Amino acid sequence: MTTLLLTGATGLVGSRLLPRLADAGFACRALVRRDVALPDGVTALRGDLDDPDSLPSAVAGVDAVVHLAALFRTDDEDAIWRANLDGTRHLVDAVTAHAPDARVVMASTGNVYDATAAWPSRETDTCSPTLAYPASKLAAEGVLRDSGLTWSILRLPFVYGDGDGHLASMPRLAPRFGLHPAHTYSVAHHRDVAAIVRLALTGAADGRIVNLTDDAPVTVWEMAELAGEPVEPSAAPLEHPWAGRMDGSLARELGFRPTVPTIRAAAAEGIL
């Protein structure tokens, strides 16, 4: 049985990924800063990525690490860099010293790609993010890639489902960030985050950066409609039509197939 450590286990993605990994037969440890409710059979290990001394006992003896922990819902850019870059460095150092044979699967973001892209962004495209969150995640990717460990990096799109509230936030996010109703995003359901993480844990993505997408990108208009709060329509030109879009060809080549192919399929199944 594969023993793995999950960081970010209580977050939007982690809290939905952890039970799926446990149900798939992994012996799961969760790095937590305080007492929290966890799925049956999951071992809670007290620790903090900001405290390097707390990490050796968490990683000792693991076969894999799934690194989801990240900070982005804040205007404190220094905190974002500490959590996302320094925290990743502390984790990598601990794995290198205490579990050097472990496979490390790190979640990153499609927001690292350039907003002015001329096509759906590919893993080989140059990235030059300017905002703190994607810039810190790109820097953290570099720390892992240069570590000498066995690694893979999964660039996640707009993740939704299981009643997580992310889709429901779109009607508020759209006016806040000036999103055009025709702006289109790559998306993926939590079920398929788990699917690609499980694939990466087999070694199929070792040494690779891999985009995750389902089979059909979706507009801001459609997401708001599905959330039950339509946004204002517009026929104005869309300035950067490929921003937020990722090419998912590599994941398919590695064997990934979305179990929730479209957001409409999720709606029909009742798993939004």
Ligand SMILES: NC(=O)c1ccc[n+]([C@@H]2O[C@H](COP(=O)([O-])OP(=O)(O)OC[C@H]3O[C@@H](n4cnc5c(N)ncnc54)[C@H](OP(=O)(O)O)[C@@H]3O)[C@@H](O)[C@H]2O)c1
The other form holds:
Amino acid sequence: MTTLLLTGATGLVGSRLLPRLADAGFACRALVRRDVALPDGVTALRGDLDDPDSLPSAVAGVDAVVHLAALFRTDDEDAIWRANLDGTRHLVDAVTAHAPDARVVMASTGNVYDATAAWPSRETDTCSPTLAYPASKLAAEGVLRDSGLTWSILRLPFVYGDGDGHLASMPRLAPRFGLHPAHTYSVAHHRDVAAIVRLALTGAADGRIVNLTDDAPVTVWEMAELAGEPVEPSAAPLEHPWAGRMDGSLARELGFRPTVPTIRAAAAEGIL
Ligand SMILES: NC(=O)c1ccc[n+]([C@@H]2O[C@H](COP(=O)([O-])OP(=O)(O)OC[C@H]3O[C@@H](n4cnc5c(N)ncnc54)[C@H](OP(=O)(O)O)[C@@H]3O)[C@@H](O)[C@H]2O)c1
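Having seen the form predicted on its own, could you give me the form predicted in complex with the named molecule?
Expanding to the full complex; the earlier chain stays at the top.
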């Protein structure tokens, strides 16, 4: 049985990934900073990426690490860099010292890609993010890539589903970030985050950066409609038509098939 450590297990993505990994037969440890209810059979390991001394006991003996923990829902840029870059460095150092044969699967973000892209962004595209969140995630990717460990990096799109409230937040996010209603996001359901993480845990994505997308990008307009709260219409031209869009062909070449192909399929299945 593969023993894995999940960081970020209490987050929007991790709390939905953890039960799926446990159900799939992985012996799961979860790095947690506080008392929290975890699925049956999961071992809680107290630790904080800010505290390197808390990490050796969490990683010792694991076959794999799935690294989701990150900070981005804040304006505190120093804290974002500390959690995302320094935190990843601390984790990578601990794995290197105490579980050097472990496979490390790290979640990154499609936000690393340039908004001015001329096509749906590919893993090989040059990225030069300036905002703290994507810049710190790209730097953290570099730490893992240069570590000498066995790694893969999954660039996640807008993740939704299982009643997580993310889609429902779109009508509020759209005016806050000045999103045109025709702005189009690549998206994926939590079930397919689990699917691609499981694929990466087989080694199929070793040494690669891989975009995750479902089969049908979706507009802010449609997301807001699905959330039951339409956004303001606009006939103005869309400034950057490819911003938010990722090319998902590499994942498919590696064997990934979305189990929730479109957001409308999720709506029909009652798993939004
Ligand atoms: N959600 C999306 O649509 C989306 C899209 C693209 C990429 N991603 C990526 O997916 C990952 C998870 O995102 P999310 O939406 O689940 O984020 P989230 O809801 O904000 O959760 C963040 C998680 O990281 C943990 N964490 C933060 N700082 C930590 C530290 N210093 N030490 C240990 N744990 C720490 C948090 O623990 P506490 O509960 O203790 O705070 C929480 O479990 C991130 O890497 C993100 O970049 C997400």
